[in-house]
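Below, in structure tokens: the form predicted on its own, a single chain.
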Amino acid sequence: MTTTQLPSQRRPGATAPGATAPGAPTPSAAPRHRRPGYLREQLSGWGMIAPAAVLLLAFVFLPAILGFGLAFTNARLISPRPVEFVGTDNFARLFADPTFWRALLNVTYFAVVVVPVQSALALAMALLINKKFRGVNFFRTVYFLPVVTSMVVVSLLWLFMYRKDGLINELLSTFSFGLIQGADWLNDPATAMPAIIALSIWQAAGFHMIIWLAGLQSISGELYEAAQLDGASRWHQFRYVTWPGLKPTRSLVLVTITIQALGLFDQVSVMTQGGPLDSTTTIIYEAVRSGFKQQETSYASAISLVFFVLVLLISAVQRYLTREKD
């Protein structure tokens, strides 16, 4: 028969079961031995990310820091005068410039139209090709082809189509039997921006179609089977199954289209150069024109800094509105 020794009956200096003896090293204090090759793996990892880190530092972070500093000076691209600190003079000049406010209005107009129309068109295209039928890969390629084509090339092609004697006006005249004479699309302030909007939606819809398609294919097919068993129509399946399942995808598409819309530049630079009468000028185009054509790098830096703050605020608002709610 085994007897249990009570705490009061233990010998002085005896260690309780499960306790660490006095003076003995604790498990946490035990020395850690790194496995062989640990340092070599660390060096290999740092060596792999070093090229990307150097490129980011040289072409992203340093120019951003330099641009922030130049915004508060009177620096010019080529000037014999030394650079001087002028404080907020560039920003005061910017906010008093009517061209800047016109550019901001044009960008807002462009984004308000492009974001809903392009996202809806891309979603419709994704729904069409999210089926299994013969030739679906062909249509996916055709829809995505404008995305892989350079925006400069696309702008040049549409520039010829928008001419007074271009393809669009010829088609309008032919199908209307001469009753409709097309406008001078890019030389009329009333039609220049809508013409650029149509081009931009056509060119970029395929990219967001792929994002929508990835979201559609992530929705479980069992949900559609359950909806069909309940007698749900196609519209109700889209409303109660597809649309809620695309919530994370909606946020991504909304943010990407908005940022691309605010950064409108290539189409304007190739097709209209901001005209006519500043009807297509944008914030980015104004920054490039001020920095390189007018050689006012400090003023261009101020424009870029204001643009960065605007994009940051809009992205933060969009992220707040599209956040996951409990």
Contents of the next structure:
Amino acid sequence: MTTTQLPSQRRPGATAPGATAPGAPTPSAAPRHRRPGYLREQLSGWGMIAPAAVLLLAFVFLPAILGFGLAFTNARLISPRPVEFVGTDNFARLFADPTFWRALLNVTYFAVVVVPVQSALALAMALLINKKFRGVNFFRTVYFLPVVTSMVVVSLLWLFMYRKDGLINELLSTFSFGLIQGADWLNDPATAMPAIIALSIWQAAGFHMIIWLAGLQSISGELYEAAQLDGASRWHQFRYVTWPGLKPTRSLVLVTITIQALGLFDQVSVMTQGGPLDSTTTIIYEAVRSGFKQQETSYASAISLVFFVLVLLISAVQRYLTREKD
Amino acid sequence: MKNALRLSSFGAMAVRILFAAVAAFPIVFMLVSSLKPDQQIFGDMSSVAAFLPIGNISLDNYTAVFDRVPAARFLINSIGVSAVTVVLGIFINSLCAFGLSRMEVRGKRVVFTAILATLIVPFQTLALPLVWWVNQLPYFELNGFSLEISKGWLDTYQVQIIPFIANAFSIYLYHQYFESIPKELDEAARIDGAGWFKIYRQVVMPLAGPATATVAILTFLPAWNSYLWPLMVVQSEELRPVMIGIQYFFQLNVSWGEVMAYASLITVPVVILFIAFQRSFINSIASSGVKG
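Form predicted on its own already given; the form predicted together with its partner chain follows:
Let's see the whole complex now, leading with the same chain.
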């Protein structure tokens, strides 16, 4: 990013700005460079861009590069020993660790369920509140309520509801007239992850509903009118007008849900601490556990780097699969 | 219009209500339980009473919360940190988007691409190197009349604010919104002799209200809800934000009524704020904000 600043700084010395009269015939490729106020526009423009750009440089790019470097060292958060380069030792240790593979498996399981279910539910919600009707704002607000509730509070609340004698089991028992005796959801390795999946979808579906809604609103109403004139059924309208019209939104929703799912952390940290028997541990949870609790900054950086590469790969594959075919 | 009528038919309304019930029941349960003693919370769970403020209702749990946790201090900290982050975030990100969208700045495409690239870096992967990094940063403090420079931002207010001011998604939202405002307005203002900052402040920003509402909410939520970051960088009790307070309830005997009261206490302000802004927020995302 620093290199991009060079042209604008070099410019004033190269030509006297504003030397050419405005409107003078300049058939060259870049006539705007000589118009009056050019220098002022460059300086004010960079002045406006700089604060945010510098902050992003300092608090996103720099730590990212730093993390990349630390992954190949033996750095600890607080350590009297000097930091040494250790090559790929951290990665060798990581790939030999069964907990890491378990975490990867858990996150894959989580993503494979959450991505399709959450996007479908979010789309259904968006379709239900797309058209204006009496009370539309009430439903929009209620559907969005879980999103404005902090994931920490949500996890705490569901931790309470998932108890063996908690609300979920009582509701199940009441609605099934006592037939279903619920599990001890979070303390059973078989049900802990499904329980976390359910609350995660409950919390985040409203956010993706808003993104779907944006896509739905961008489809012209005339298309629906034309479809109705042709006698298209509701299903055909959805299949041939709505679904193709949502194409750009689809890839956005897919990528954001996937990245969010792979980064699973808060729920696990509050509810299960990765247990029982590592059945809910995740990549980020392992990174925070080793980096923060055990202060192994370098090992945690290696996990973060693997995670980042994974996110990049999956976004790239999704972009490729949902690319414009023409 | 016929379609709209059919959609709002009885069946669709039933599904809407079902979804609303699923979305709302845990929150209603939390608010109602915060008013009840523990025994009654468990007693009411098998019936609809779990969702109704009936029986032995009181604010006892709330007074107990303030005895157990310095809740007032945590609330003040969170309000302060969130408010400063939101105000500075709106200013700095809109300014950046203005430069990128409405001015012919050389190299802006590269910068915009680089800014958007930060969207794919999840914060969790940055957190650990960031802890190490902020601990190296200098810290200026006015002590009487002398300026003191110390090292390390750990355990301060600014470590909870400054890393989160600039935000690629906010810049993107403003950028999209600014693109929809006719450039002729700028031209007219320039002919009248207005400088770029004046155009930003008096022409473009007053028209960008919905984008500002969206950015305000999307900056406020993570600031108010932040948990992982303060857990790592804030040790002093007097600097802690509200989410960290939750830990206090699991140290000794757990009272779920108190937990629900504290959870309600830190959720209700956000819900009120959201309802106040929701129309412009949802409409702005839904009509022009996010597009793929």
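Positions refer to the first chain, counted from 1. As the structure is a computational prediction, the values presented were derived from the model and not from experiment. Between two forms, the rigid core is the largest collection of C-alphas that superpose within 1.5 Å.
Handout entry: Rigid-core frame, C-alpha of residue 50, shift of 2 angstroms or more between these two forms
Key = Comparing the forms between these two forms, which are aligned on their rigid core, residue 50 does shift its C-alpha by 2 Å or more.
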